[in-house]
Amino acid sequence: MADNREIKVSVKNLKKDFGDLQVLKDINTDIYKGEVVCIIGPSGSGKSTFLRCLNKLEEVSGGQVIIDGHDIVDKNTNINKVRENIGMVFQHFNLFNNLNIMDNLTLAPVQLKKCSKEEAVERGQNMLKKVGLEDKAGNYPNQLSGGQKQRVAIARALCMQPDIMLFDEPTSALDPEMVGEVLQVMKDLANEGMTMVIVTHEMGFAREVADRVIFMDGGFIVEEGTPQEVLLNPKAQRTIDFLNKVL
């Protein structure tokens, strides 16, 4: 089935060491256009490091990460050019507290994409509307709830009009009642066909939204498949043990 689908991200023999510590040992996977991939696993299994290698926030120790045909491990690849098409949403929002919400949204498009301030503001308004916060453009981050900040962070990433969105545990810093509003925005994006790679602890979300679930442990991909296969009928004992603890 995968033959005629466009590969957006191809990971081959990916390794990542921090000094003597091998965090990623040999990761191989392809992510297809429009696919939603949820990465699950225990703390310290390498999930976030793997995600950060996909836009070179972490220097790769070995292997290849090919995004839209560009090997970002290759020193000759202009990583900033590749990154323009990759949106990243972090656990702790990473908003600029000294800028209001609209300025947070327009900063990168104006500086990097060379789009006019007017265009950027119009795009910012559209994206705030998309995440249900069109009335917050003049507010500052400290005036928003955690869930609202994370929705702003998603809107900010979308203002760069990325092809791929990476989410690093986007709900783990939120109060439980805020989680739903952020997951809803992500569900809407999935329904629109955005290619998404999501490190998450939200098993219900993974079951509902993911096309594929990757279970990582000890720097390896232990098991991957549909949510049905991995979450409901896991084959590896390690996956079974993990799910017994979290489900």
Given for the second form:
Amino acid sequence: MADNREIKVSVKNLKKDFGDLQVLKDINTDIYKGEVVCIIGPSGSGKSTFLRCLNKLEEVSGGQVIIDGHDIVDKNTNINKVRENIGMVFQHFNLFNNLNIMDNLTLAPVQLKKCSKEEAVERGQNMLKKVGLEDKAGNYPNQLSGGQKQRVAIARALCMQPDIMLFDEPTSALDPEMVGEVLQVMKDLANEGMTMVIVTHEMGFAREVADRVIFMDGGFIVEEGTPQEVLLNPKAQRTIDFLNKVL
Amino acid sequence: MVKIITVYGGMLLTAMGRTLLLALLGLFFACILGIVFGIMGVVKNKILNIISQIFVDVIRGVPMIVLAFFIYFGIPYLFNTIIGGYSFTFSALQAGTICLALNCGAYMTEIIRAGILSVDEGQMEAARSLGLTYGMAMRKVVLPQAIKTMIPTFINQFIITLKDTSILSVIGFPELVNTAKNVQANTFMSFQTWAIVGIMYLIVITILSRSAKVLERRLNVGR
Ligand SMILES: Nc1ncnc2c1ncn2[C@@H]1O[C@H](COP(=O)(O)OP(=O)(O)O)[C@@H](O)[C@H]1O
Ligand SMILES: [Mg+2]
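What I would like now is the form predicted in complex with the partner chain, since the data block earlier showed the form predicted alone; can you produce it?
Next comes the full complex, and the chain you just saw is listed first.
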């Protein structure tokens, strides 16, 4: 790792518990500008919780999370401003059911006065084109397939022109034939240089697209490195066991 | 029967008007209470949650007739006699409105709270992840979806409130039942009087519930 690269996300001694349950025990890592990081690990190991701590959807119990120099654990940091620069894509899409696709895309930019309504619509159209759904602007979420919904969700996040994108198992809720279309959009995004943190079970995708793979288990980062290192030559026994199970 | 209609018809219709007025006033303030306490019931703040729950429990745990007497007689007595030095009374309309608003407000709180909770948490999270404030997310994403699920129960609550106004005849507000008691006392025609009053309620409530059905269907089609 060249150290002159810009750090976008810096996580130090991150801890998170839900009551008595310690979910994240001591997480340390830096994520660089343009880096694509895939997080893998068994279910319940704290992957989603970790991702949700990066935009403070979960209140952090200890440690620091610094996004572009802003410590988001600090109560004085305006978390809404920080979130404007971090897009998030959820396993279950979470499109706004009361709004049509174009309104889904323009709600946040217009409400937050990022641009005029006209500019937001134009940007929305460009984003829909980018994910191959330019003809769906007037439809409602319940009229789309899962794969289409997830592509809209990505477009919605991109309309805020974020620097960082977080993905929490974006293809886990999809029928197998729709996984490819979503992964393709994510690949394009990675090639454009977007900083991405992706929780995924798609090992093929991780091997092809990730700059770095993090293996989490029991609330710790057990092992991290290039896909070559972690996926093909894992060192820790827990990583080896996990990969044997999923591959 | 004919005599009651020709002689007392106008009086009963005016009383029906007062019944509707009282129900609408009560419902209006109940909605405000319901939105305030309903949101207090869903925010991530234990103290506000508890206040909301206490409001609902207290009002639901007291019969409305007791609440009516308490407000109309009890509160002025507190100020005028127990504390002393005030000369303070409620009109029957004021006391009736407060009583209905509190009573119906407790149920509205539950309706609004349940409506908000019925919206998938992911909707709020997605909105917040884009940088929207809690208030924006509530107004633009969560409440519009919650209100859609609330409409049938809401209309139902309006009908219940309309019927509950009859309880307020006990504090002397000249709504329909109170007025009908006078008609009965003057004419001794109990059967006819109460049959007419029953039919009057029935007509108004049927019109209400029919239009509710139409409204509900329209909203579902129009999204
Ligand atoms: N809101 C919550 N309240 C209590 N426990 C939770 C909550 N969210 C997650 N957990 C628990 O935290 C652990 C890690 O969950 P999660 O981060 O979702 O794991 P993963 O995404 O790796 O499957 C699990 O044991 C889960 O039950
Ligand atoms: Mg998860």
